[in-house]
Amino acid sequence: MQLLSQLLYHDRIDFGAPAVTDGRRSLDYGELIDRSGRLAAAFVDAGIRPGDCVAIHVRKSVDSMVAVHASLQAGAIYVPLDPMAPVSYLATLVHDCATRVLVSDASGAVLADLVEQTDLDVVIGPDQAPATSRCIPWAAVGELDAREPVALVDDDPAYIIYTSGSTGTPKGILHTHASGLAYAKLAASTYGLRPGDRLANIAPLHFDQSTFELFAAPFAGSSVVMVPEPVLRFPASLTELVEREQITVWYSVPYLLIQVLQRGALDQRDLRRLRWVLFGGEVFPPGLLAELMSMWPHARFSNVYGPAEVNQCMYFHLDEPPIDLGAVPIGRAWADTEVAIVDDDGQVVEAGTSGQLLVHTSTMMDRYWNRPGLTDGSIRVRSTSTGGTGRWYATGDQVVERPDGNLVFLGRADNQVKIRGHRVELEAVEAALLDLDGVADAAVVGAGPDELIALIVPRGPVDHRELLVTLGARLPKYSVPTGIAEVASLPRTATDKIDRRAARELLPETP
């Protein structure tokens, strides 16, 4: 098996075993195969051919799992959209991936607005769609004959994950069937996934962590529990679901685990079925991690590292709370992967010296969608341990190797930050600010964990709340600053770039 489109058809799958549940509906693997095959037929009937994009605008549910695997089986590139993002932002992604087919469970008003701002021809899902497009309701999909996966090769494109772009235009990370399947195999092997495991699908569909449940679970024959978005807002409800659904494997950003630790009613829950807790996407404060591990002594914890461009590439297993460990390492490369730490000239640094992390792995993306210049700037051709040459991804992350061989993350070399696991380019937020009336200049700086502050040079009196509301209609929620501060001017370097270290000093003091 070399294709993601074949994940549901390999010989380890028990057709009667549970595949996915969302609390309202459940499918076994036989039912998942049938439903995804019928939706794949709908895609083909709608004109989708191998290499075309299908946008998935569906809340986490049985339907989202079906939509992903149907897209792969039809040979399409699935493009997950954030159901909570502003319509104008979603329209940008739909235009960029040039799709004319959308799977959605959105309300009529949202869907009508999205269709009006794009060139969508076919909408699959809701019972009624705007008159400007052809609607194929779920009921009609159920009447189609399921089709077998179309013929593909392992280097065919499989999915695009969009992240914030430095120019304000989101950048799409294109993975192939080969890179996605390599990730599924390595994740299932590294964390010992097996039939009977129940994986909590906590990450949003448009977030790269979601591929763990979407791909690794079927590869291992495990089942997936889709955690509804509303449940994630209430840590006590989340832990109640984990107990009720007997979750065995958890994967999320540290922020959510910290919320569970502080407000998850852990003293009232029996979570002994939880055997492995994976976290990644941002730094987990060691003290809080140690406190959580002491409350879940039956579970093994792992710090997972890997930008969306390479899925995952490193891990650090913790069998005991990190007492006097300092920063939790990102660990070592997993199988079929090489890493190198280099200086600004691309030369490997001496042990104990910090530098940029480069990664060579079978789980690496093919390229950035429609961004050849960005691809060329991020991919390096270098020697590998086998004696030949290969493609290496320049992560932009600064790391250092400890004497025990584990790597420690030090920070970014560019202007990316992580907000609850989401990558945000500060320039993207600044570009949106500069597009607003009344803003002459702008800089965005981090003011603490999960907090961005916008420094603006106003053209006159401006309403800060109105600016933030306007930004909220143009950007994903996680990238909207939490506050605005006005300054007379912004500090700049000799090359006229914003001096972010000096700009941070302009932040107003908090009591």
The other form holds:
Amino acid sequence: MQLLSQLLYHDRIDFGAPAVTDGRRSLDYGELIDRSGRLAAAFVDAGIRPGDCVAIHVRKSVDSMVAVHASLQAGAIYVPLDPMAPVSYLATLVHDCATRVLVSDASGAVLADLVEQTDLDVVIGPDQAPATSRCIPWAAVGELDAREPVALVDDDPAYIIYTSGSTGTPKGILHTHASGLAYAKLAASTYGLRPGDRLANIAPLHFDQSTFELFAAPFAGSSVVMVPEPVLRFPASLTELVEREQITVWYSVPYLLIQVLQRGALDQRDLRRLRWVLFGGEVFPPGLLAELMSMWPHARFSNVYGPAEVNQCMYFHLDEPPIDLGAVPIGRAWADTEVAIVDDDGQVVEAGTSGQLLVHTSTMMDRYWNRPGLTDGSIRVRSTSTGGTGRWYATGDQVVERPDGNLVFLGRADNQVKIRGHRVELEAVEAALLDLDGVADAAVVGAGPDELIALIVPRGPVDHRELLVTLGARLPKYSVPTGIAEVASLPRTATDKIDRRAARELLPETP
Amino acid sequence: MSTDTTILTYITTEIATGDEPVDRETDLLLTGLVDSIGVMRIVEWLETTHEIEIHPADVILENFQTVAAMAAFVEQRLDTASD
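I have the form predicted on its own already, so could you send the form predicted in complex with its partner chain?
Zooming out: every chain and molecule, the one shown earlier first.
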């Protein structure tokens, strides 16, 4: 197998085995192949040719799994859109990837606004779409003849994950069939995935963690249990789902596991089927991790590391709760992967010295979509251990190697923060604030875990609530600050950049 | 004021502050009107306002999907408490 589009077409696939369920509907592998083949036919019918983008604007469901695999089989690049994000934000992504075809489960005003603000010609899924676009309802998709996957090569583009960009414009991370499939293989072998495993798809489609379940489960013949978005807001409902669906493998951000620990009614749940818990995307406070691990002694835990540009690339397995309360390491590189810790001049640092982490791996992205400057800035061509040269991704993450060979994450060199696992470039939020009428200058700082505070220099009297509501209509919810503080002016460095450390000092009290 | 009216007022003024209209039967979870932090704030507010303690096991989707569901849950809790 060389392509992501072949994930449903390999010898180990058992047509009768469960492939995906969302609690309302379930498909076995035979049905998943049939439905994704029909949707692939609809894409072709809609004018999609290999290398074109298809936007997927669908909540986690049987349909989201079908849409991803149909896109791959049609040779399209799938672009997942956050169903909860404001339409104006989604419209910038649709423009950026120049897609004319959308799969959506939206209706009414959201769909109408999205079509109006973009060049979308075809909407697949809804029974009705705005008059300016052609509509292909699910019922019509079901009447098409299923298509076989189109012929592709392994460095053909497969999907784009958008993430916060420091200029204020989101950047698209383009992965190929090769990098996606390498991830599926490594995930399946590292975590011993097999038929009978039931993987909870917790991360939404637009969050790169979701490719773990979407790709590795079919590779291993395991099944995917889609966790509906509303369930994630209720830790006790989530643990009830994990028990009912007999989940064996869990992958999420620590935030969600902490919610489960604190509010998941764990004393009333039997979760002994859970055999492996993976967490990543941000730091898990070791005390809370130890507490959760003692509640679930039957499960192995792993801290996984990897920016979306490289999928996963490192892991640290924990068989026992951490005893010392130092940071949990991000561990070591997995197979087909090399890492290097370098100083500002790109020289490998001495053992025990901190530096930037560079990664060379088979799971690495091809490039940033339409952003050659950004791509050049983040990819280094360096020698590899095999004697040749290769492309290395410069993560921007500062790390240090422990004497035992495990790496520890220390922080960022730039202004990227993580909010419940989501990457947020503080500059992007500041750019959105500066776009607002009442704001003359703005700085955004982290304030405690998972919280951003905006410091603004107002232009006349400003209604803070109104400002935040306007911002909420332009940015994904996790990147909207929770509070605003007014200041007379913002501290700047000698090079006229905002001095965020000094700005934070201006806050009345920092938790 | 009835329980559902006070809850509706709280939700529309403190939690779901966007342009989308909200009534007793609006699904607050489908479109993200109420996120996980919103749920925690609502629980805290219900506990304070009605002087009840809400067990984590009761903070489930079914009890918080709509204003009507929240009101029914709170009234049932108040009834049990006064028995």
